[in-house]
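The data below hold one chain only, encoded as structure tokens and taken in the form predicted on its own.
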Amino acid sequence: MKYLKQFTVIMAVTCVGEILKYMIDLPVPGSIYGLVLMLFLLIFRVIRLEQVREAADLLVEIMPVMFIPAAVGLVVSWEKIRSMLIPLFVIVPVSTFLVMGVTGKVTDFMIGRKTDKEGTQ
């Protein structure tokens, strides 16, 4: 029971997202500002972490197996991808080293600030 009101939750969270893509006119997909307002309403303390920490667990767990169905795509879609394969050889290492560099970045700022507001180092 307590997974499914976690999930609950999570959906709730995520459904107030896809209508702000409804409401404002950009071109920002629903599940990010879904991801935003949780992000805000966990900052806030409107939902603590303990409400959604194991469902959001499960989900990090199983994540994996989501791309599934988006490798199988680009398989479907090979004729149309073979034409940009040099670009995408460029492309993907370079995003996927920058993605890690900056996530270390950020990662490394949060801990330090962490630390520093405790007082030890």
The other form holds:
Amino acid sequence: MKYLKQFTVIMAVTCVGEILKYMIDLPVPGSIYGLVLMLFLLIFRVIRLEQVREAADLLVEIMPVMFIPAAVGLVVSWEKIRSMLIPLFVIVPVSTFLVMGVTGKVTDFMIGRKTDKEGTQ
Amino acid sequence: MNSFFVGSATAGAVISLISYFIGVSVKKRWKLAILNPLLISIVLVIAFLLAADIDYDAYQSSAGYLSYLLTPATVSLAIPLYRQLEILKKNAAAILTGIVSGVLTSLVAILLMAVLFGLSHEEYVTLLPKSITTAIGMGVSEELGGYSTITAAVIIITGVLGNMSAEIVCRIFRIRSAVSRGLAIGTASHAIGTAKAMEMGEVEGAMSSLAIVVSGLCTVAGAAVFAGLY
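Instead of the form predicted on its own shown above, give the structure for the form predicted in complex with its partner chain, please.
Full assembly next; the chain just shown is listed first.
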């Protein structure tokens, strides 16, 4: 019964996320409402970790496979991006690496500054 | 073969799962960054479909339910995040600053390169949400008058690229803390990158999940402002 219960809890929270998406007119998907809702339910102990843990770990572990169908679909949408192909060849890698680098460095810097402060106190 | 795939509820999913499993084994054996399991599995599935003469729609109809699980799986990212709640609380200011600067970097970089390449306004807004999760990104693109199907394709390419390059980029930029690495990956390459962050460690995975949410929401607001600039 453990998995049935856990799966039910996860699907129910997901469904509430979809209801929120239906009611709120913003370009935010149900999965994001669901994630935030699940986090709050855990923080406020409405749901305990044991009530979702194993089923959630399973879903997270197999998550990479869920992207394969959409990525294979790029073969079909190839025609659509052809007009922008050359700019995309530059824009996608440059912006992706830059965002990764800047986010990481800024966070490192902020964490470092905090630790320094704590050290001198 | 094609009609079998159309009627099958498992064939496409099995091909995808086996391909990914091969991808993981190859990566384990040779440990080269280019041998990314996700990339290998995508190439293998495409090669299989071409070799067996199966169209994408037939594959999709028997693999699609893997994608249906994406919504509950994304919700489940709250669980690793909850386990790292103390780290989140302790570094809240650093985390928020990091993600916001990443989102701004993305928007500014796309603006500058759109000017450089002389993209049309529609093409520019199509690319603005390229680093965030597909469902938010497509919505943003559509709202701003972009081509949302191109946005979806570019988001997936960005994700796979982030997944492939995360370890190298973190090493080149010498990103020290696990918190920073996770946020960097999630902000740059959303859920597909997060799958990699999960493999790197529990802290990386949790922070990457957090970055999907926060950077996604910041981009909704930021892209609306940036759309007016070019």
